[in-house]
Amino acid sequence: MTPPHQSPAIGSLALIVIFVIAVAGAFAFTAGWLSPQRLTPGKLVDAFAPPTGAALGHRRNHAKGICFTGVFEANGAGSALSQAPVLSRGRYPVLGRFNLGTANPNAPDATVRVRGLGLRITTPGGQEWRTAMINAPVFPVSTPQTFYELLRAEGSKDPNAIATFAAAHPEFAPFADWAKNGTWTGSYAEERYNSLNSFIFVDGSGAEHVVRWSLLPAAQTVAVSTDELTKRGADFLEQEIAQRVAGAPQRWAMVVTVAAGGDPTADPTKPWPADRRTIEVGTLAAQQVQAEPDGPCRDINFDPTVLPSGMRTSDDPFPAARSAAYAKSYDLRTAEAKDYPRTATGARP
């Protein structure tokens, strides 16, 4: 039925045109055009820019790494927590990034605090379960909103901005503190990995479990003064963890960690209580490593919210957040393809 005196045909172009703007007022909210101080990705990712700006057809952030390739050994205890797949028992091949923390390509390894390790693992089936983790135990700050803030702060031309954004933000601490005094490694192998985000995983029966999942390094971690890497080179993490995984795998125990009833599942600053239950539910085994130029992870985004059945985010805000910065950082890095450093031939280097 169609009001009086209004055609059919009318009717559906109204309906269209009402359709049309309700789609492109979504569009326009999710961008932040209707409300300009709203925290967008373009905002999130032009935050990471140095001074000199960003360096043209890299990551917007972890602009440094290096590519592997490998395995993921499940032995099946996961399947206690998740129906997913890749959990079952079984080998699954994996594409992973070792990396720094940095928006800088060049940025000297010693120079860099965070070291990072991407994953994507896929099963037989065509599922994938696609992680980003770091080396800190927990993560600065509490919220995407105040992850803008600090990159603003560390930005700044303020020589006490940090120091500002401190005494705001008591929440920073404890991350400030791990990276004054913890321990450095001269290796991407001695590291344990942290994924610092809370997720939900769903058993057989479909009950739930929020859980963390860290990579616990088989190699023996040894501590290593700053001015001893500083003097190993500018490039002395992937040059190393090349000559050790052509040497041997490299091997990491996957443990995942279960949130009890209280525990903070939505803020990463927190760690949760060292009792808690714990499940090594399988083994990554890096077994190659590429040159990211010419690497397979070059153009891979490590999007934590590709998750195979089994498996789905929790209320930690920050998943999504990263993945939509991802999502932009990969668009602008793409369009910039002939930014990037190319050899004397034309090749990549």
Given for the second form:
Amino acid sequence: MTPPHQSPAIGSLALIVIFVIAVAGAFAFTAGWLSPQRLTPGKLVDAFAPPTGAALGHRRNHAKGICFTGVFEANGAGSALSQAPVLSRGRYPVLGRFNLGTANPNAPDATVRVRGLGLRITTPGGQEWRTAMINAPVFPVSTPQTFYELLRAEGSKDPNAIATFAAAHPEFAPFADWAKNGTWTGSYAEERYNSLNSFIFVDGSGAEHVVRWSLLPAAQTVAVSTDELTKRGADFLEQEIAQRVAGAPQRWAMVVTVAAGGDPTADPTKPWPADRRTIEVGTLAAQQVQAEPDGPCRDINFDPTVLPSGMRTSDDPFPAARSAAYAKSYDLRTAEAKDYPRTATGARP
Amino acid sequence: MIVAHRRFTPVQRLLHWLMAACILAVLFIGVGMVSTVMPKYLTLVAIHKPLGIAILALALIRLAVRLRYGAPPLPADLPEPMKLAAVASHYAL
Ligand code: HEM
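Write the structure block of the form predicted together with ligand HEM for the protein whose form predicted alone appears above.
So here's everything in the complex, that chain up top.
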């Protein structure tokens, strides 16, 4: 038998020390402590905040919005593209949120260019299709890293920061053109909402299709000038949609566009050619507007990577970055619940 | 029934090293996950959650095994402060 507990040799002590240092080093590397330029979810989320600081308790972007419930009526045609249960013929409950692309929950409606729609469709097995879409026809930038640079430029004190950014990033031009010359409407119900990001649909035979999707409004789109919209008041959008939905459910057609080989699937600044195959897979009906601070949209994260089987992320780098950023925003705002109190009565403010 | 063996049973040693590997992995995956927006974020989250649950399950199994087989006494010649540290860290865990 070996004699128990001899004093450890210098050699093995040194080995232990080296091992511990190596593990600590690897940990620091993994955590990003050795690479301060790494883009983290925290940096992305902080970049939305105005100089006065983020609105505590609220979403760090698309902070202003109004919740609704409704139904998605799948017509079954989508089963040709994906075996997801949500595309097989049927009626599935929906939780949704109309919103404005701003970090300010009190921004006057007529001052916010980007309007969005968050959606969660649930099927009986408990699977969910979550998506968050906007009315812009293209995204301003090609990568999450460039999005961060754009946010930094928007937050910059330099009055030429955006011009400098635009000059360095020609891919920004189509979005800028839409922002300047695109139509403004007086209603969330008259907007078209686009996924912009691409995803992969897997059909019953296992074949994969790269797709994007859009919600096309049934309501007729009426162009209204921003001067006119300003006169309607700071919150006209939520007031209008509440009235409109109370009168009748508001509908959109869900249309899926299939990429052809060679289409830019990883770059949301690039639309696909207009002649690509499209399939109308169903209809979204917004049936009831819900309270925003007390309602069911408060504690949900419309994470675009929460997808049913038969759908998954593609080579588009945005959904993963969004998932990371939305989780960060969600963690922050749910921990700050006391700064965004529920109304005691449960009534809308 | 608690029997004092000279060593931990093979099952206990297996559990010990399995959990050591899992815990180290989950720490690395967790800290990498919250510091990236790259596509690997989704993969890391997809491993992190089930691995965390697996560690919980292993911990429960380990408790049951410990209750069944007990633990050997600490080496008699271990210095007092180290004994104290061993006992205290066990209860802390
Ligand atoms: C890297 C790029 C992006 C970042 C960092 C980002 C960031 C955010 C954050 C932090 C939120 C709040 C999430 C929450 O607290 O629940 C949010 C919400 C939202 N985003 Fe993005 N976003 C990005 C890209 C996009 C894209 C490409 C679209 C649409 C095509 C989009 C549409 C929306 C919509 C509609 C909401 C509101 C969802 C809701 O009502 O909860 N975002 N975004």
